[in-house]
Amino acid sequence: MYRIGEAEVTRIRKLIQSGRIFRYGQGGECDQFEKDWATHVGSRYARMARNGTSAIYTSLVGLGVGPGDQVIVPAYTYMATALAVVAAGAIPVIADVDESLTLSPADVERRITAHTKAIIPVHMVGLPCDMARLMRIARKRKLLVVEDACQAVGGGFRGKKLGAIGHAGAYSFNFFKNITCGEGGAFVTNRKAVYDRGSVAVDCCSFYWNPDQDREDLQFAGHNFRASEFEGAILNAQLTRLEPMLKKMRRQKQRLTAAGVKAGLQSIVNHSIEDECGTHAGFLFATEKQARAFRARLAQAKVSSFLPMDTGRHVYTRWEPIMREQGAHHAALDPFKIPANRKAKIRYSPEMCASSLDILSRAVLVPTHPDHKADVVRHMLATIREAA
């Protein structure tokens, strides 16, 4: 979280005074949100959700992704990118990050096989995945694209905003994200069947509540992921804030890497540094044991600064659902023990992406905030250029 405050009390108070807490047929404040935030990313259609995790899965499931189908998902994300997956019932292939930390479009196509569906880029930590590329791939094989812009609200890729890129989008709006209601999400997509469908994914009595959109064929058993119109309340405020924040952020990642990269580092590989979020600033070393002595020499002057490698469950090795193929409570529900899924089944194993395992190990970011002072960016790249 980078800031809340009075604006956010303010619109909470007047919804408490209100009355009107319950968003369907009273409150406004979710569809203004979903309005709003479909114009801002540029999407046609945009649905709440309860979290980023939700968002991912209801956007598969609006695709019409589940069983026999295989989704790439990058090496280095959240484990919820591919709990996801094998929720909607599909089977998730681990592909390698390249030197941007996001997802190798040249892997992906090496793992691509018949039973392929889909694609999840995940713009991990703030950073655009090479989006050019890897749709160029997705028209090329007929295949999907989720965008997973959990960790990357409000940024871009070349001029277009990340989540509104692919077929569909999700974000996240937990306590971490750019903007924040404390826990919640969102899908976006252009295509309206995709949206009706996930609509019903995220909330199993979304049509029952217009009677004038009842459909027979949309009403299958969904889940309840509706969100609240306390959350949508404090998205509203909280996007007032959003690109002021992103300006700051972009222009301190910028002469951070630039002062790097001037004093003889290798930055990583920013595929649209004027248009991402710019929470992080990056740096490869041609050895782990160099790049924690970078990381140590930060630390002594209070620099903050982590390898991706210590993240911990966004490494793939450390999704232990997805590593031990435990996919649900009851066998009879499980992806990886379905009929449906024995020919999309692979095998996991912990090296099975040690080129990832091998830059993660070697990168390390460094965090902006829009609130830094000027004095604090000058020690930062005081810092960086020392350490360096």
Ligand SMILES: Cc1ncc(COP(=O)(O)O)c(C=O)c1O
The other form holds:
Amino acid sequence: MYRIGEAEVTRIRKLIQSGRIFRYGQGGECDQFEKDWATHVGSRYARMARNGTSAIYTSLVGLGVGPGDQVIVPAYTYMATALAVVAAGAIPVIADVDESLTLSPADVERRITAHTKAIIPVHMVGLPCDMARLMRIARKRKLLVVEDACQAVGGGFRGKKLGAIGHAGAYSFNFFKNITCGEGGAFVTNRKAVYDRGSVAVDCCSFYWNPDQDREDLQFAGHNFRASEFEGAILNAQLTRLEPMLKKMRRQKQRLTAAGVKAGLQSIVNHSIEDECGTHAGFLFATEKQARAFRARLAQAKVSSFLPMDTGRHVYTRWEPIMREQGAHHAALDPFKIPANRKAKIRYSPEMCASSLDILSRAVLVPTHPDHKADVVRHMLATIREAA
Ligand SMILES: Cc1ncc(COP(=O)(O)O)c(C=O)c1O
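What would you give as the form predicted together with the ligand, now that the form predicted alone is on the page?
Next comes the full complex, and the chain you just saw is listed first.
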């Protein structure tokens, strides 16, 4: 969360005074946000969900991913990406990240099998994946693409908004994201059929509220990940803040990256530095020891930074439910145990993406902030130069 204040309070006050606090019937805040978010990212449809996890899960349901399918996910992402695959009944296949800290297209190609149905590129810490190469692979191998843009809300890749490049895209609006309503999420897609199926997965009675979805084929048992008007109201206020904030952070990232490179550091690979979120500048070192020494020097000068390796359940070795193959609350529902997945199942081991572990422990990420004053940015620049 970067900013929240009076605009949100005003919107919530009006909502309470109106008494229309349920999204269907007389509500309007969620409808408004879905319309504006779809327009903002350049997608035909947007559906709010409960959070980012349910947005990924409902995208997969919308696309018809399920038992018997493998879905490729990167070794560096919050474990919810892989858990959403399991929730849909499919098997997550973990692939390496490269020096962009995002999904390696080369490793994706290596891990495709006859069972692969979809790829989930994750735009981690605001960094866009190489969507041009990944979409080329997906087209060639007839795979579906669900972008996990949970950490890259509002970012872009070569002029297109993240989340709106693949067949579906998912966003999180939880407290830690670029815009937030505390907890929240949404998926987008250009395909009406995906939107309709995904909407039923978001709301088990979706067809009741949306009469155009009142079709037998859509009346499968869904869950309930319905969004609230309070979330819609806050997000409508947050959306007006998004682009000006990202513009500032992109500029800061470009300056921090340029300063580091000029001082002899190696930048991580940035696939679209003009369009991305700009939330983190990243540097790669020859060894973990050097990376930790650089971070310690930054910390001494009160400049915050972190190694992606240290971020707990964002590294596959820490995804316990996956590594231990505990895919559901009941064995008969567990994708790791059901007969339909016998051929799609893989073995998980801490060594399976050793190259990712190496890269993630040699990288240092330096967060930007839209409220950093000029003197703070100057201090960060000087500290990076000195530590380099
Ligand atoms: C990359 C990524 N995917 C998915 C999620 C899940 O989002 P949520 O916490 O809103 O369910 C997160 C949230 O932290 C995330 O960072």
